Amino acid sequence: MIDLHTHSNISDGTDSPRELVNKALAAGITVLGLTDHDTIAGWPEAISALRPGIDLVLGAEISAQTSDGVSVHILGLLFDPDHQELAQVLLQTRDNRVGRMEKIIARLNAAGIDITMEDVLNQLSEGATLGRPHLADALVAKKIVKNREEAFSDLLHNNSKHYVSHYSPSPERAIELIKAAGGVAVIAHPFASLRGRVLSVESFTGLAAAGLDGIEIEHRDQNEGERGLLREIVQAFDLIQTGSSDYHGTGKLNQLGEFTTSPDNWERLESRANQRRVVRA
């Protein structure tokens, strides 16, 4: 099984990179993509955990935003970690998350919700990328909500009055940087309407022109109608269809391997990188 979109506790997952690799191996995953948000800090530990039977696809889920404020996530896979311009954008995006978190907390406090930045930071593992899931975990720890799902559905979703956007490149720029770094670019769950505003069909013309390689179609947050429309877009622009779990560990329903990418589509996707960067034990 090929699962190209997962998270560790280096961003907003709950498993360490080592635990993630071990769980993937136990689940029958043969190709695992590690795609933490805006960071590659988990790569070394994941590599050190490799054993025969599983290949590791190193990447990152890069936060992007359109000019009219639609949040977009681009999976960058198999890129050169030493590409300076891409590394700088990832750093800038991570740094901006702190100021964003402070603003969200201020809005929650104004609504009478007792939560502090210290509460949130207590939920981070060392070196992790700060994100709303850590705020959700802090709300759970203080018994304000029961779990992450409730935190997002009630307080932290994109249409919430507490929501604050943050710095991120445009989707086209993110794709261009991934390609410049020799990697491949796949847009993650682009029609997941339950998360908030989504891209228009027309947006894919510019994304394809920027070098987009694939679209994540099989994902639990996209219904069959949304998937069908994405299949038409894949055909129209000669892109590659993927499916992934978007696994985060405990706190989210997503399970490793619940959606996967076919071997043929993975072979096509991997061939578009400028070097063979899949890591094997």
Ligand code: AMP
Second form
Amino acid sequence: MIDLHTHSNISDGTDSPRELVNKALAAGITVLGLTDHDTIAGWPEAISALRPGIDLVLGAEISAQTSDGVSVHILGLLFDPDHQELAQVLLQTRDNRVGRMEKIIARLNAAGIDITMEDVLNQLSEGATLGRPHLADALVAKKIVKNREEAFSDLLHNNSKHYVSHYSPSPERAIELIKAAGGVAVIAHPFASLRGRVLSVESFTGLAAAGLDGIEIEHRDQNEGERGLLREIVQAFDLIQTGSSDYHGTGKLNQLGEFTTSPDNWERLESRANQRRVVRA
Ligand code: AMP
Ligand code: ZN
Ligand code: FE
Ligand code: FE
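Here we have the form predicted on its own; I need the corresponding form predicted together with this ligand.
The complete assembly is shown below, putting the previous chain first.
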């Protein structure tokens, strides 16, 4: 089973990279993508946890934003970690997430909700990318909400009055940087309309021109209608379709391997990287 999109506690998942690799092996995953939000800091531990039977695809889920404010997640896989411009953009995004969190907290405080930056940082593993799920966990710890789901649906969703975005590159720029760094670029859950506004069908023309390689179609946040439309886009631009779990440990219901990428499609995708970068024990 090939699962190219998972998170560890180096962003908003709950398993360490080592635990993630172990659980993936136990779940029968043979090719595992590690795609923490805007960071590659989990790569060394994941590599050191490798054992025979599982291939590791190192990557990151890069936060991007269109000029009209639509949030887009781009999976960058198999890129060169020493590419300076890409590393710089990821660093800028991570830095900006701190001030952004302070703004969201200020809005919650103004609405009478008692939560501090310290509460949020207590939920974060060392060196991890800060995100709304950590704020959700802090709200759970203070018994303000029951779980992450309730935190998002009541207070933190993209259309809520407490929402603040952070710096992110445009989707085209993110794709160009991933390609410049020798990797492959796949748009994660592009039509996950439950989460907020999504890309227009027309925008795929520019994304394909920027070098997009694939589209994540099989994902629990996309319904059958959304998947059907994405299959047409994949056909129209000769892209590669993937499916993945977007596993976050206990942070979300998503289970490892609940959606997968076919071996054929994975082979086509991997062949588009400028070097063989899959890591094996
Ligand atoms: P951020 O990167 O800080 O904008 O937070 C976005 C992240 O929150 C997403 O990548 C998901 O991992 C998580 N998320 C979004 N919606 C939900 C939800 N309804 N329940 C739990 N986690 C969510
Ligand atoms: Zn996440
Ligand atoms: Fe995502
Ligand atoms: Fe994700």
